Each structure stands twice: as C-alpha cells, then as structure tokens.
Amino acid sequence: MFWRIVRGEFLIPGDRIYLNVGTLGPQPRVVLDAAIETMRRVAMTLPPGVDWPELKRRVGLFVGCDPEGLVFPRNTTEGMSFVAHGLELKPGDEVLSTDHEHVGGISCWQLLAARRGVRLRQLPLPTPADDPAEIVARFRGALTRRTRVISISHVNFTTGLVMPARDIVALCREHGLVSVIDGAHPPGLLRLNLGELDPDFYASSPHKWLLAPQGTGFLYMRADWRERLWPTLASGGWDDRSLGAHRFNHLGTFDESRLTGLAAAIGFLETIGMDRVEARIRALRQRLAERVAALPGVRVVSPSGPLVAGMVSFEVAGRDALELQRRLAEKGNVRTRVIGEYDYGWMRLSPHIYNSPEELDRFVQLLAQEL
C-alpha cells in the first residue's frame, strides 16, 4: 500500500512501464509544483527568489559535502566540462579513465587530447566485474610520469558497476593526482557521502535518480581548488577568489525554477527516507536481475550483490538490441535503454521507487515472448 501511494504522486500513466531513470527521472508532483511556481512568480514580474545558502545547506546536507563547494550547471556534462576545461594541462599530460564512460564524462577529455595535445587512456573494465582491488591495480599499473589526472564514473552507466571510488581517490592522494568524479547516478540511488569520499571535484545530474527537474546538476570542487580552476564561463565576479566556488555559479540569466526543484525533489526522497529508497531500488533491481537471467539466451553483464547499483544490463544470443527495445515498447508501452557505446548493445532496465513488483513481472513476461 505504501508504495501504491508514492506511486499516485507520480504521472506516469497505469500502463506505462518506465525503466529509464537512468537517462531521466520522473518529476513527483512536488518537484512539478515547485518549479512551476518560481516560473509562475518569474511570469508575475516578482524575483524567482533562489536562496542560495539555503540552497547549498540542503544539498550539502543531502550529499555529505561542505555547501560553500557547491556549483550548480546543468547536468553532469557541463560540470565534467567545468574541470576539464579549468585544469592547466599541457600537450603530453595523461588523464587515465576506463572503457564504461558516458559520453557526457568522457567527451571533455576527448576535446581536449584533440585541440591540447593531452594524452588521453581509457582502461578496459571486466564485464562483470567482481574484483573492485582488481580495478584499483590497473589504475595503479597504468600510472606513468605523465599521469595528471584520473577520471572515473563513480557508478557506470553501462552496467551499473559501484567503481571503488574511494581507493582510486587514495590512489590519485598517494600521487598527487587530481580526482575527477562522474557522478550522475549516485544521488536519490545510493547514500551518498561526498566528505568521506574527498574527491577533487564531483560532478552530478540530480535530473536522473533523485528526481529533479530536467536540466538539474551540481559539482562539488575540494576546497584547494575553489580558488585555482579557471571559470569555464565567465561572467561578473568571475577573478574574485573570495567568492570561492560560487563564481562559477555566476552564469548570467539562468532558471531558477530548476533549483526550486531540486530543493524539493530532496525534501519528496527525505520525506520517504534514503535508506528506505535505496533498499527499495536493491529489492526491485535483484528482483529483475534474477528474473531476466533464469530467460534462456539472456547474459546478463551487470554485477551482482553490493557491487551493482539500480541497473541490470544483459544481451540476447542472437537479438538486436535496438529492435528489441523497439518490440518491447510497441507491445507493452515499456521504455528501456539499449547501451549501444562502445558497440557494446546491451539493454538497460533502471527501476526505481514508483515501480512495483507486478510491473517488473509483466516486463519479464513481454521480454520472453520475445525470445
């Protein structure tokens, strides 16, 4: 019954089965309400009124971080781009990530091996990986003099692979390298403590897991850095080092109305509890990861137990994953995501709390009539 209620405070019509929180989040209705009343108080001429301290106490809170590091672009992209482009890196410096990053955490990099000359390696990952000391020894066995900075995505896209986050950012203390963080998926999936993680920078889009209005992100920059990387985007205040990180929220004319949300999709998943949530999405996510894998023809490629988080990723001998998708959603108005990076041609499932049990059956059941 409990869930049937979070259910209602969504406007995901009955028969619409949506497994793609990991692209974008549904907005409840809250977070609706919220942003459509700064927009409504823009449309009256009145201020949209962001409190910002308040603002980055509530997040800071959220996400285990100091507020005062908080910058808020867009999305996860923007944010990577921020650090990217802010880092004083010269042609033959070495950013090292792996072969399971989003375009949005990998294409600054790629921007800048080609216009800088900096050396870009991106590391193979096991599929499915069950080692996570294995991953840190090929970052460790990677590491070269040129070695500046090392980027990884905290929970991957792909598979949904929890990356030990917290021994690559040792690895890159030990050898004073910069930690770069794509952190899109952890918040609203996973309780998220950013302080004892103590990266560098952290980059995020609330807009997937935690619900937010669409074009909602947040980077967190470490404190010795809230003075040293240069603006992307430069608008007033942007040389005046005493504002720390909030120069780089200075971007001129902007929607407050995202911010609103944010700010409310935090009090809907605080309301319910993240433990709460978390637990949830684990339940759901085993729930189809057992159900898909017992299909014949199926592999699934992501990780099992606490190693994977919200995603099951799997391949059909012998389908496409495109014209699977494309059945599945003609037949039972179900929305997936096929990982076709890399050629890798896998399809996604991401569920989350307004999911239930029952729906997570019928998608089982469309997905073996198609086998």
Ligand SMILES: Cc1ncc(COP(=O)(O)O)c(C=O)c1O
Second form
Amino acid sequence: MFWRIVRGEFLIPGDRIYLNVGTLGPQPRVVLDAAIETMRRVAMTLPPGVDWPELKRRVGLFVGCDPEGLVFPRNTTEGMSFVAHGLELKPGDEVLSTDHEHVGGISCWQLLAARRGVRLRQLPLPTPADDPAEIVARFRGALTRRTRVISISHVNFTTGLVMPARDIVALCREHGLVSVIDGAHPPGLLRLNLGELDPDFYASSPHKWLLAPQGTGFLYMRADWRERLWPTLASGGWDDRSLGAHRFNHLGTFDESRLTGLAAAIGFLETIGMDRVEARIRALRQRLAERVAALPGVRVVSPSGPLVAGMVSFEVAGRDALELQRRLAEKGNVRTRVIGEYDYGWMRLSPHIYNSPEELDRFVQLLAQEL
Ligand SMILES: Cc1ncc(COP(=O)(O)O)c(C=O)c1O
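Take the protein just shown as the form predicted alone and give its structure as the form predicted in complex with the ligand.
Full complex below, order starting with the chain above.
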C-alpha cells in the first residue's frame, strides 16, 4: 500500500515499465511543482532568486559534505570538465581510470590527452568484479612517477559495481595524487557521506536517482582546491579567491527552477527516508537479478551483494541487446538501457521506488517470452 501511494506521486503511465533511472530519473509531482512555481515567479518578475546558503546547506546535509565546497553545474559531464580543465596537467602527466567509465566522465581526460599530451590509461576491470581489494591493487600496481590523477566512477554505469572509492581516495592521498570521483549515480541511490569519503572532487547528476529536474548537477571540491582550481567558465568574480568554490557558481544566466526542484527532490526522498529508499531499491534490484539470472542463456555481468547498487546488467547468448530492447519496448512499453559502450553489448535494468515487484515480474515474463 505504502509503495502504491509513492507510485501515485509520479506521472509515469500505469502500463509503462520504466527501468532506466540510471539515465534519467522521473520527477515526482512535488519536484515538478516546485520547479514550475519558480518558472512562474520568474515570468512574473518576482523575487527572490536562488538562496545559495540554504541550497548548499540542504545538499550538504543530504550528501554529508561541507556546504562551502558545493558548486551547481548542469550535470556530471560539466562538473568533470570543470575539474579536468581546471587542473594544470602537463604533457606526459598521467591520469588513471578504468574501462567502465561513461563518456560524461572520461571524455574530459580524452580531450586533455588529444590537446595537451596528457596520458590517459584506462585499466581493465574484472567483470563481474568480486574483490574490491584486487581493484585497488590494480591501481596501486599501475602507478608511475608521472601519475597525477585517479579518476573513477563511484558506481559504474555499466554494471552497478560500487567501486572501492574510499580505498582509492586513500591511495591517492598516500601518493599525493588528485582523486576525482564521477559520482553521477549515488545521490538518491545510496546514503552518502562525502566528508568521510573525502575526495578532492566529486561530480554528480541528481537528475538521476535523486529525481531532480533534468539538467541539475553538483560538484563538490575539497577545501584546498577552492581557491586554486582554474575556472573553465569565467564570469564576474572568477579571480576573486575570497569567494572560494562559489566562483564556480557564476555561470551566467541559468535556469533557477532546477535548483528549486533539487531542494524539493531532497525533501521528497527525506520524507520517505533515505534508508528506506536505499533498502527498497536494493530489494527490487535483487528480485530482478535473481529472476533474470534464472532464464536460459542469460549471463549476469553485474556483481552481487554489497558490491552492487541499483542496476543489473546481463547478456543473452546469441541475442543482440538492441534488438531485444526494441522488442521489449514494443511489446511491453518497457524502457531499458543497452550498454553498447566499449562493445559490451549488455542490457541494463535500473529500478527505483516507483517500480513494483509485480511490474518487475511482468518484465521478466516478457523477457522470457523473447528467449
Ligand atoms: C557514471 C556516469 N557518469 C557520467 C554520466 C553523465 O551524466 P550527465 O549526462 O548527467 O552529465 C552518466 C550518465 O549516465 C553516468 O552514468
């Protein structure tokens, strides 16, 4: 009953099975209303604009960080680009990453490689991964005198693997490297404590699991970078170091409604309770993973247990994932994601609190009919 009421807060049509929050989260009514109200006030020429201290306080409490380190670009892609272009990397400097990064988190380094001769090395990850210590050991073993940055996803978009981010941040600190985390997924999926994780940079997209309006990002930077990082996008105050990280919020005119929506989205998930949200997503994911894995010809490539969050990815022997996706969309009004990147060819499912167990079973039935 409780979760049926929650589903009623979304505009998703009753027969639609939406399994792609990993790309974009649907906004619940309260978020949409808050954003529209701001748009209306702008149209009416009414104050006020963004209350920056209050917004930073809300987000800082939700993700467990010092509010002064928060910047609000449009998304992870922009946040990651601000970091890559703001560091002063030289030809031959090395950035270590993985072969499970999203274009939104790796392209900024590829650009630096093409333009400035920075060396990007993408270490292969085991799939499915079952040993976080082995992943950390791979990074440790790959360090050279020229390594300057380690840039990883906190939760991989390919399989939902939760990377050993804390150990990798610690490795960076031990060797004087910059730790950059593409945290597109965790807010709204996992309870976060960025203060404890303590990376140099953490870029995110609350328009995914946090269910904020499309085009809402944040970038957190550690205290020692707030005066040092070069802005990529310069406007008034770009060189006023006394502004700290807030220099990076001077982005020219932008759509304030997304930030009102972000605050409302935090309120929505907090009202339900983030622990409850996390547990519900975990249970739904687990149900999907078990039932999909039991189908003939299916190989699940996502890890299991605490090593995975929110997603299940799999391949079906002899079947093209895009073709399968098309058929499921036509037959069952289902939205899935195909991970075609790096030629993986996997289907990815990402459920959230608006999905019901019955809906997931209907999806598995549809899939079974296709095999
Ligand atoms: C891990 C990861 N990083 C970055 C991005 C890019 O996000 P955005 O388009 O919000 O910048 C995504 C989007 O799916 C992602 O999954």
